[in-house]
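First, one chain by itself in structure tokens, the form predicted alone.
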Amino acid sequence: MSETETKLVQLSPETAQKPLFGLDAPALAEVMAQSGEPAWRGRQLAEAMYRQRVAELDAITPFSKSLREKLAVEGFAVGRPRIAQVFKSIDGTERYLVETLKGDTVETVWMPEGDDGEAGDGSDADEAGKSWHRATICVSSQVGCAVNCRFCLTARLGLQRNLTAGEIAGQVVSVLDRHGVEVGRDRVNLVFMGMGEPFLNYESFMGAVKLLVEEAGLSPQRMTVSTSGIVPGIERFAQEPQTLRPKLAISLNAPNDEVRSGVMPINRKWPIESVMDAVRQVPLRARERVTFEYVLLGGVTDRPQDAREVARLVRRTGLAAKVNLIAWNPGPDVPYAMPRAGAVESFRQSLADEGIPVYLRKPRGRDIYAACGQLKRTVEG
């Protein structure tokens, strides 16, 4: 090897990091005991992560420095995911590019005020607020995505791999603490549509909703996950308790099997009439509503008929439910087009008129490819 060449060294298993950020409090306690510690650091150790939102073992003051380095030289870090970059939107938005562990990122999104797609569904979140008190973040939980919906810049990616619940609820925690949110005071919702599909890498995003209601404090009740219709997961979804249960949204899209099938073929699995069987069973609380989000594609599924024929659908469902339209952002070489001028209102009008409550989602930093349906892991913005 000459001297100009580098030597890379592979790190085994046992000098890597050992990241603390994604345990639960009872498994730090674990840790802790392991270390020789008493239990109840582990309470500390959450306490810090969570609700302080320390970021290096450094800043855990209530350990002594021998304890910090201690835990150091064991190989032990906090381990939360760092936002790497940022792009900022004109209206406001902000699109994150958040590096893990492994060196590989994802995107998380943070919309001060929020683009209305929580409004009607149960919760007060519509209520007037301000700047950013009342704002939404939207949490990846894959990096890319297997479902392939046609329409989606992130299904370009495909699937490359899982997140761990660290690195769902360390989304959620690094946007918390780069805006300085109060949990408890300040109105903030988390939508789980960002990239990949939260219901197949279920024990991964549950884990991480547990982690953000027991250990940072956040309600489930300001949360929402957004499936594509994935039917084993949401008969399971149905079994989670209150306490821990976001709110449902079905990425429904078309009025019909036969065009849904088009533009998302995870259709031909799990066709429309299967998918409303499954939620269904989801016991709603008082005033919660399921959400059915409606990307309006034009020629395709913005027209007159389809209004129509989304109503029948929804009416028939039984369910308490509203409706979020979406006007289709676009991407490059996708095959779609934004719906015509005036094509949104009236497909809102047409549902309203049926006695559907409908509503419609503000397109949110499509300058900086944030808005729904436009995360792909783009560096420009």
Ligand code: SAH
Given for the second form:
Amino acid sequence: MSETETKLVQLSPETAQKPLFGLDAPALAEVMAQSGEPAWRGRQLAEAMYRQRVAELDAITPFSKSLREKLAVEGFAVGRPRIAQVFKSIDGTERYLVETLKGDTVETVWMPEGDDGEAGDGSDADEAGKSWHRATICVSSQVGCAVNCRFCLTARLGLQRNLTAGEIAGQVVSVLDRHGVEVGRDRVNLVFMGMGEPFLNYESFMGAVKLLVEEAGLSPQRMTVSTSGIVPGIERFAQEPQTLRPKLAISLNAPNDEVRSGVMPINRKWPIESVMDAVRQVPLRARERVTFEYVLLGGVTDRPQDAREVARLVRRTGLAAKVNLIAWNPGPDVPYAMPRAGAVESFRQSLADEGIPVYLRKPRGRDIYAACGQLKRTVEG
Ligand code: SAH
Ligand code: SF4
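Could the form predicted together with this ligand be shown next, to go alongside the form predicted alone?
Below: every chain and molecule of the assembly, starting with the one above.
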């Protein structure tokens, strides 16, 4: 190859963007070995990207300038997705459009005091911290979603693509970096409840969890993955080792199959009982509970008889479980209504009276379009 040809290869956008972020330490060691470097440089690179949260090759200071340049010439870059836009709510919530190397965006949310979604599932404890005590980061797993729940704005986007493990973990590392979180000291929970269905992008989702646990040092017991009820995904999840497995939340959203199939057509494929059978295969830790997410849709799922039916349903599963109630967040052209005044509280009371542990998820950041998928649609039209 002539010198000019070599240059052209180096400058073409595809070869200029070989992201290192997303590879674990053994894979990074291999990259290093292929570049003629000792394999332990891979560990250094992992430390820099996932612990020190360095976002540029040039800032990886354990590496000499010539090594950094060599990697750049070979086409490598850190390639972590970046926070492209920030929307701040008066309640402290921050919502981000995170841009991938491909140039598309997903939503990630920072909730400085959480939204009470983790209450009662075995992870709550009090700790003094910074200006926040227990932040929660809400993470996306896909660009858009293929599941088509009738009440959800993300569904309107359709599935654009699966995110890679690096793009999922990168949302978290970017937000930890922005807020100067000290992993191991500060109390941060992750919820995989942003855009997309994690169990329809299983490999990348679990790949991201593995990176966040093994490389970034986060605890899987402070992570919750929410699924609309993808049975093969739940069965696979049940086989994951406890050292890696986040807690599980199921978007129940209805008291029975008939109503659920109306609001979540996926229920026709995997009805409630098949989901519960799969969930029962997950070996829970001491004090761990499965969460049932329940979106209250005015007049559809928020009636007193619905509450009684949900209580019976949850009790029948025999699972260590709790219910998280979420008042539906309205969105343009979504044919549902918010729950009537008082309906959320009476629903909560009714479940509590039946002895079901129940919590209200606080609506966070309404002023910055908090509903799932809303920001992307609002900003990008
Ligand atoms: N796809 C996964 C995870 C992302 S959705 C799932 O469905 O579980 C995360 C949660 O947000 C789900 O419990 C879903 O029911 C809920 N949700 C979606 N749209 C909503 C809206 N407009 N208002 C309130 N909750 C919503
Ligand atoms: Fe997808 Fe979850 Fe929205 Fe359903 S609720 S469309 S599974 S993101």
